[in-house]
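Only one chain is shown below, in structure tokens, and it's the form predicted alone.
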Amino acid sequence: MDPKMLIFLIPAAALAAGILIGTLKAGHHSHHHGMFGHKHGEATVSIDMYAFQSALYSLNPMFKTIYAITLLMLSVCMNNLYVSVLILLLSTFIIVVLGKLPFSRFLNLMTIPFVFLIVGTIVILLDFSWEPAAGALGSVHLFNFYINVTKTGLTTTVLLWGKCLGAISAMYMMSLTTPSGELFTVLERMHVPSLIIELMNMMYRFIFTMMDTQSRMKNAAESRLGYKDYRTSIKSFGSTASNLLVVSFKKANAYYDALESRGYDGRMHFLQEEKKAPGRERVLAVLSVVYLFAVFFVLR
């Protein structure tokens, strides 16, 4: 083994061990005290709830945002699998161990982008041809053509997975420890146009409102045996979708009326608790970024 690999393997193993130990401790604590426990009848859970309950909630939102964006840019721009894996492990460690979010919840959140990632990269992984590809790692004959898995396609796919998962975990690190109101305030301080910020806020709020409404409709249909077979399920799904469209218009009008009743003048104002900029955390963040650069230059 190349001695240079130790610069990656030792920290990666330490972060993985920390995640495992933190998960076991959190699971034991949750079993006895019900932390983040499941609530029967709960339709949807806003990401803001996790942010408010995070142990990193008290950190300065500007610091967390800049750090997360920095990790995202490193994962995407460095184009290095080792760096991306370290960013994924580091972000998971911060979310699960330091932020005290149950690992199972984090995995559930990562499942959605991971499914889209698999669907999006399957075309890169698989090579379709009329003949078996030379040097292919594997080939499957289907009808009159071959499905090949080449070394180049596999390498590109794994690298793309690493970059995407590293970037996604960095964004989750920001959103699962920082409430949306503070994020919008940070964007305002970064001089992002107010129209974009307001649209982001409305869309974010409306997504969870519609998810909750759809969940209630589905529960009502299930209680009336609306999903007892395939044909009934299709009919119930169509009815739920059409009703959801009508309800969405009503919710939008109610949302706008609520804004106007609270003095909406065309611009939203977000209140934010003043939080001091961290000292020790800032030093650790800088050191982690420097270390990622070191890994990139040593293992590129």
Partner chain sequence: MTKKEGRWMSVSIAAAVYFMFGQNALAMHIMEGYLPAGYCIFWGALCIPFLVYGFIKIRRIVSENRRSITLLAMAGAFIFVISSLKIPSVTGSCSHMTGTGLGAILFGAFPVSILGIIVLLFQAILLAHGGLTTLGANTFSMAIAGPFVSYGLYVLGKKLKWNQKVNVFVACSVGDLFTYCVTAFQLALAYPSETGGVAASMVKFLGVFAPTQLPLAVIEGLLSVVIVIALESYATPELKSIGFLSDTPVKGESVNE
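Having seen the form predicted alone, please provide the structure of the form predicted in complex with the partner chain.
Shown below: the chain alone.
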């Protein structure tokens, strides 16, 4: 084993201890499973809902976003497996131990991009050629071509797994602790045009009402033999979707009237909770980034 791997020892141990303590503590409280029932589109609600429930919800959104994006950039730009794995451990620690998201839920969320990662790296790992590649670690002769696994392919694959997992966990650190509404405010402060912010705020709200309408329409269609076979499914899906658009367009007018009657002048104002980023958190964030830089320069 590479002695450089030892740098993971302490972070991994801290993470494991944190998860263990968290799980034991949570064991005393009631179990949460089954609280939402199963319906499609649940995923949409869940990440945002976890953000509201997170223990880090009360931290300043700008601070959280900048920190998460910094880690994300470091994972993508540094191209360093050690840095990326450290980012994965660090973000998991922040989300699960500090943010108090149950570890099993976090694992579930981490599997969402797995299919792409598996398919996307198999393609890189396996190289096809007409002649056996020189210096391949392994090579299989199939019909009239060869499937090779080369050392560079393997290195790229391993690095890519680290980078992607580091990046996705850093992104989760932002989305699992900061509700979307606050992210829009962050974008606004980054000078994204207000028309776009306005559209985002409205779209975000309409998504939920639309999904609700859609699921009721689907129930209605199903209770009338709507999705009984494949042909009908296509038809039912299509008419549900088109009806959804018609109904929503009709609602859109009413929504505008409602907005206008409350004095809408092209900008919606939301109550923003005043949230602070305490000095301790800032110092820790800066220290962690400095540490990652140090790891990058030492273990290149």
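Being a predicted model, the structure only gives us computed values, none of them experimental. Each form is matched to the other, and the largest set of C-alpha atoms that superpose within 1.5 Å is called the rigid core. Positions refer to the first chain, counted from 1.
Core superposition between these two forms, C-alpha change of F103 at least 2 Å: Stays below the 2 Å threshold, so no.
CA of Y82, rigid core aligned, shift of 2 Å or more between these two forms: Comparing the forms between these two forms, which are aligned on their rigid core, Y82 does not shift its C-alpha by 2 Å or more.
Core-aligned C-alpha movement of M210 between these two forms reaching 2 Å: True for M210: a C-alpha shift of 2 Å or more.
After superposing on the core, C-alpha shift for I197 between these two forms in angstrom: Here the C-alpha difference is 3.9 Å.
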